[in-house]
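The chain that follows stands alone, in the form predicted on its own, written as structure tokens.
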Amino acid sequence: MRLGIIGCGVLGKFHAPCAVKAGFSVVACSDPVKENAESLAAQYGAKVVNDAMALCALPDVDVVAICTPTPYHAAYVVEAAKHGKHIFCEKPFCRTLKQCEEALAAAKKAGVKLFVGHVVRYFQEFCAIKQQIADGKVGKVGTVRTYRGGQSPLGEGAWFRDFEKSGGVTLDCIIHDFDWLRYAFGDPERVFAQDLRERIDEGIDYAMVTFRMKNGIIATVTGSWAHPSGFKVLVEVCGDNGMITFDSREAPLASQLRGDGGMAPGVVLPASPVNDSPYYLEWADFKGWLDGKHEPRVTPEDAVWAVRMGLAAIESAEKQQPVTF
């Protein structure tokens, strides 16, 4: 299938050959820095498309992926799926609920596949754990703690700094915790938060969310961007007969740059030590889903909830409060 690309930074860079290897072209680029949009462009033979808006009505682009910043996910969904064109759409989903319920209904009425790429679902490490947790091997899980996060990222324009635009940490960063919660456990009760958003234009943010998950399992999730370098994600989970832990420092990391030396870093993406990469498995798995072969590990609706619990923490921290779902 033929794909066209909205946003060539540091994610449209790093996913595009994760789609290509999973069988889709890449025949468009788009990019508000011409020269991200050339680059990735030149590199498979695509084309330079200077409007990203224009880019989703092209005939001969049946797919696009959307890797622009979180604010610009809805606008284009929207776009998107008013042309027939099914979607890729980096995580999270949007912004606020109001946009991911505009851009889910977009989807739904144009009859468009919509996949929001929450990646650790393809982690092994995270199968793994999951898997174990089916399995019995630790019992009846009681409590779940995450840690994720390292050196805060800038992004073009400083926009990951900017906390209206990309929710900080919180919104941002363990939103892949909180998604795979539910995933293992499923829907949350309640939660708790703290957090130090007052800093992240100094480059320092960091939350602690606590979840009461509506089985009773008592999850808690840190996330950090006040390391000075590099990137850690840890996970604990304890249950009445053992306890499951990962610890990423014990597996490789790659380090994603926005542009060349001087530049300011992008996001720093956890690699994977194994040959297929989870950013590749989710791409496969979105077109297996397209191709009609089986239903996709993340359905839209599961992106909705990511984004609805990271505002509830977030606004947990605002009123220092707990939010009931």
Contents of the next structure:
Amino acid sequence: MRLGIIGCGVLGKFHAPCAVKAGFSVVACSDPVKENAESLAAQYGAKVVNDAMALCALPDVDVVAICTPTPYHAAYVVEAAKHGKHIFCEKPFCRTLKQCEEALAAAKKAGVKLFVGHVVRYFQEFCAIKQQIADGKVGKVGTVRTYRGGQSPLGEGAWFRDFEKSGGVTLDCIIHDFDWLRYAFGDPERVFAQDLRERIDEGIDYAMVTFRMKNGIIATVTGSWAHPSGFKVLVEVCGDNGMITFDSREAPLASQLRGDGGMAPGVVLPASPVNDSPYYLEWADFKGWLDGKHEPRVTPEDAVWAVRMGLAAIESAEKQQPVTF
Amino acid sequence: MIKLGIMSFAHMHAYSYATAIAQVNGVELSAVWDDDVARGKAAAEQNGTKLIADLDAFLKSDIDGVIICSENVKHRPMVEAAARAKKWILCEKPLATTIEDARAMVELCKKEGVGLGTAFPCRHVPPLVAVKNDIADGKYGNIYAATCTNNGSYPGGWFADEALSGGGATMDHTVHVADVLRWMLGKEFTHVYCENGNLIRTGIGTDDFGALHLEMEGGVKIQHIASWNRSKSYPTWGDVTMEIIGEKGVVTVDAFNQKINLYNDDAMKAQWVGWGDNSDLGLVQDFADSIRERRDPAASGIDGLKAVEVTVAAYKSAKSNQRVAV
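Switch from the form predicted on its own to the form predicted together with its partner chain and give that structure.
Full assembly next; the chain just shown is listed first.
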């Protein structure tokens, strides 16, 4: 399986080795920042293609990976589908539901496989939580709480801090939690949210979201792009016979560098190494689907649902009233 | 010596207040009264004081002030009886289950010239006091948002009987944090949205979880979780936590996270043993000082009323699925 990567910034560079480990070979790289495309291409002996649309048409590319800022996802999905390429697309699938529909329709029409990287479904701790619930260890689940976030990301041209482009911490970060909640607990009934999007250009966004799920469960999600440093993930599941808690700060490794090492001195970096990174596992799942071995853990419809949940939270925060699905 | 009486041991906090009274200098528990005479007698014996079974006789005794720890709906008649007897009053939270009751209690105490306080011990928890002082000193600049929790274990008994409690976890575990936020930020609540329900121990007859979205003056945005969702196997009773987002930084506070971990083979579960300061001592000390100084306690009846307004709005919102004004 020959892979062309569109968007060779942080995520493109991050995905490439995971895709290679899963059995893909990187053959083409494209990025408006030429050095990004060149350095990644050099690593894998791939070619640099200046025009990403042209990459989608290359006869020696079987699969296109789209790792660009969110607003460009839909156009590349449509183009790649038009040329019969299978598609890996970073989350969130698209910036608007209209884009989601267009992109999904294009993939369906072309009969290509479309996989959106909702990687939290592959995180070992989240799998363990889901398994314990399935095994009945907390009884009937009533309430769920998740927290994700830390420092505000910048991205090329600070696009993360442009709400129109990124959708803020809600659409870009805690969409992970929204997707996992739906994966683990079914469809939502309604959502209420508050956020600080008006401060996003100062490097501050913070989202506080409550879902009432169709089965009655209340799930609250907090997302931060408001911290001066650090990152944490918290999960709490309460049932009628027990509880599950997870705190990413309780990691097996914690390093603290003398001197700056690229970070402010004294910052503690927790790490939790595993043999198979969740990012590799999602690529392996996608590969298995392409090889006809199994259905994927994340369907294109799941990815649209995650965007729907994110946009509904954004709409609620704007209106300050709940939004029903 | 300030002489205090406790009215009703229906709320378990009465026992910890009695213990605190014994530890604060210049204060004594001189009598107790309870509408459950057997419970009052046992509590009096346990705390080395006397039971005065007749309410009029209790209120005519030489006590200076009363701490009221009845079921929530009985707060109003007990506060009114004590106020008419010119006793200083510290009432367990929530001050009342309706705005009408809370307002009537505040007004009567004012008319009778007695101090009325609401038992909000969080105002005496050093980590929370430190955050309040840092905010006041401008350490975090303007405050934009906060995520808070007041989780707890299921208290059972009358707490789950709405005829006596007025409501469940949404009421029981919103008032502390509502008061802390007003006290820390010096702002009033303007709006509430709430999703709640009986989600953990189903069939208890009241809500045991509430997820609230609050707004304060100036547009400060707050998420708060009020729950009785800690399992029996959880290592402690619950928590009060806050993550506060400010202009100049972020502060997180886990108010009771001053603990050691205990692994005891009889309990067969991990336990957290707190070593932080006992906030009940501060509560009792302030109540005694308020009697000496003829003023309201630190958290007054008005503060109790403001917290009740938030819970009433929360239930209204949960019923209508609409954000409502406080």
